[in-house]
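A single chain, nothing else alongside it, follows as structure tokens in the form predicted on its own.
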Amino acid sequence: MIEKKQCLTDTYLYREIYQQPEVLHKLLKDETNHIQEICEQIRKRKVDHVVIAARGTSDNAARYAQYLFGAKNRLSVGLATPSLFTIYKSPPRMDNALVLGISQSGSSPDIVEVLVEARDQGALTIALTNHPRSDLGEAAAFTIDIKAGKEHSIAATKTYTSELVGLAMLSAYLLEDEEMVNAINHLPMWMDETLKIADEINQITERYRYMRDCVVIGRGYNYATAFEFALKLKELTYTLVAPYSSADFLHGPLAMLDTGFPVFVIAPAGMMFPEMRNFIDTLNEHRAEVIVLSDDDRLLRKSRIPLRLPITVPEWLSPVTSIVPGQMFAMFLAHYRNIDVDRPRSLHKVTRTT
């Protein structure tokens, strides 16, 4: 018996992808004053580094924070190793740190344990979550509600981009930088424009219906985007996907390339242009099938499959919009494979790790 194909527009995933402009608007409207107050406390404490605890999609938001707080706020950022807290019972010192827990559910015990220990050590703690009354929210001194509303689909979309914007707001208001704040306030409009390329992405996606493996490349701020795009492909389409920075890929993984091997390159305009241009040339020399996501014509002309971003966003905010085509590509590919996009196999919405 052939199963009836799912109507994609009726799925939670489809609707939640399209809710993202509204979610970002609500986050900016409701949390700006609160984030400004939190930033005042951070400045008073004169923290000199940041430790972030996160898992899964939220861990990819943490990767973005490493570049954001490093480049904009000149703060070193480390990702916590939760098993040191929960299994080895040997937590590192977090003197004078800002300890940030990121979790859409706020329910993972290992992330909560990092913040509890940080609080006991006297560190300043912040939870970034969609559930401020969760265990994580209760453990932190301050909680930022990312205002995404109920996310029904197992694959996180709107919670991821609202986490990114929450981090961007922290960075901008910590610096009291009006230009950064003004750019952030344009994000709902930029997100809305990005969603308009859905038909183009859908047309491209069918070509990869039988793709078994691929790599996704990003660098700088969009290193996080490569990991998040790869995660969406893994959990929604069951494809074997490896994310890399363009630099790391040249240190060994380059050997896996063969004629027609799919390589997705995320390369919005910015400081990484010369690096990504040279990298794409290398891919073409190895006859890979290069799919480029960019707003730069020079890079798009070098690709086998160009995927144009419809609007140019400041590089430091580009991960917020550049992940959207990845979300849609994974959704469309799963649909072509007749996979239930709301309920990928073996997964649950809330994952509790220790």
Second form
There are 2 protein chains.
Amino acid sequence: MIEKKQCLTDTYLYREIYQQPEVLHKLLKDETNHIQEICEQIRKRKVDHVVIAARGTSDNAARYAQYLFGAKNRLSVGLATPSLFTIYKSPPRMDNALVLGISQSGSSPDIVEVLVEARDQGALTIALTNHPRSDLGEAAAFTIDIKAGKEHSIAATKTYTSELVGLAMLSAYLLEDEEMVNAINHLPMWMDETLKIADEINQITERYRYMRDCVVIGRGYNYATAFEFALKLKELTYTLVAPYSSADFLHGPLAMLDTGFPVFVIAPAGMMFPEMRNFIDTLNEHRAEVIVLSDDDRLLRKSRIPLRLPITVPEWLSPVTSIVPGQMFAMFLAHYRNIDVDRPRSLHKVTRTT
Amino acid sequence: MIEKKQCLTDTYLYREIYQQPEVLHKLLKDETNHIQEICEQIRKRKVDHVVIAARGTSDNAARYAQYLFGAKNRLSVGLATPSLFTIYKSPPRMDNALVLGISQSGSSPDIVEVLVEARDQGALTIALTNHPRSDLGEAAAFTIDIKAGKEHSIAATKTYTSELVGLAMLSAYLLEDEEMVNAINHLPMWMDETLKIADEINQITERYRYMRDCVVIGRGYNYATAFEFALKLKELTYTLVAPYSSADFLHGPLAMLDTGFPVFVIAPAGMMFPEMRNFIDTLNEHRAEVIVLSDDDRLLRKSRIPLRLPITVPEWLSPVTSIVPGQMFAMFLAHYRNIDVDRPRSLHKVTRTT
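Can I get the form predicted together with another copy of the chain as well, since the one above is the form predicted on its own?
Following is the full complex, with the preceding chain placed first.
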């Protein structure tokens, strides 16, 4: 007997992907004043650099923050090494830092521990979470609620994009930059437009039914997108995926490339264009199977399988929309592989690491 | 006609792996005074955090520095995002930071650019390189020569361990900690002992002749070792390898695990023991093929294929010796696969990324 195929539109994952415009709308509506207040407090302090503690999907949001706060706010951002706090019990000094904890559940003990230590050291602490009453929410001086509503699916989608937008709001209001704020306010609409890519993604996904491994490339703002797309593929489809920046890939991993090896390149239009163009040329010279996600025709023409982003958004906000095709690709591929997209094997919604 | 098999002992890679005790001896002998002088200068400044720019193997040395400077010197360490400097032209402020550039060749433009900008901002800059007269060496206020001698093989081995030891010397002399200095001085001897593992590694490697992909796990100090072992496997054997910290692996990638999937666990004795024990138990529950590299019998007994480190070194220095079996494993596996270990496909010794 053939097992009954899951009806995709009935799954939490499907619905949560489609809730994203509405979640962003709610986040912008409900949290703007609160974030403005927090930014006033931050400006009163002499914040010198930023340290972020996060795991999994939230760690990919932290990767976005490295570029966002770096380029826009000129703040150097480091990712915390929780084991220094929880295992070696020898945490670094962070008194002049802004310490940010990002976690959907707010309950991974290692992330909470970083925030507790930072607060004890006198650092300014902020939590970004979907559960403001969690241990993480309670530990931080300021807590931003990402307002995503309950996320049932084990693979995080709407909480990732709302974390990104929470970070974008922090960056913009810290600078009191009207143009940035304006752009952020367009995001629910842009997200709506981006969701229209679903059919196209569904059509090309079947080709990868038996893909066993692949590489995902992104650089700059979309380094985060490469990591998050890779994580969705691992969680939902059990593919072995390695994410890289284009520069890191050339320093060694390039040797792995064989004819037909699938390489996904996340390359929305922007300053990263020349880098991505040259990189795609290198991939083609090695006869890789190049799948380009972009809104730039010049890059799409160079790819074996082009994935056209339906709209162009400012590069610094492009990670919010450019992950959506990745979420969908992973969902459709899991479906073609008869995997329950809401409950991939071995995983639980909340992972408590120490 | 069967192609003539490469004689491994005639290769640069083989010889460079075996040069490691001698290189470390030379580094300790020639650079100690210079590093002490640099540390005096660092102490005069109010260094608040550390930013490191590096790529490839040197980026893995930077990962070691995150734990070393964090745990021992209580300095928060962030890894630089070079594209903010070279592509977005919007570098973060780093005036209170110690900015470190690590590069074997000293000639990757993106890494040089980070140091130039840091110096222009008034930050304290240090280069760690095998070519002190390179652009990187010239850009930094202080340059530490890692004294590895010319490295011919494309895959870096002796320059990696000498970068690690250069960092360890910085950490120890910054603290003027005699116990640490003492331990560092034992490294050439410990390295000599570790090289005796060669036959054992050679014997178990053949089993992995057809391994297509695998995962390498390390956490804390040996997070760096996991990344560097993974990089050697990619460069030399074209295996698709994903390195993870044990904690990150549980936040998603765990779903990839299938019966017999090879997972290498780098777990020298130390504070990380309970974490590694629990993690190996989880792997066994999922029926993975667990290969443990350790000097701790309790962990070795839990593994399908145990790899016993010949000696025990203090955990904070264990990355210097624990990478050696990884270098050898990658070399022997490449040899079993008839790959020229000195010239893996697609790679050049110096990679110039921007």
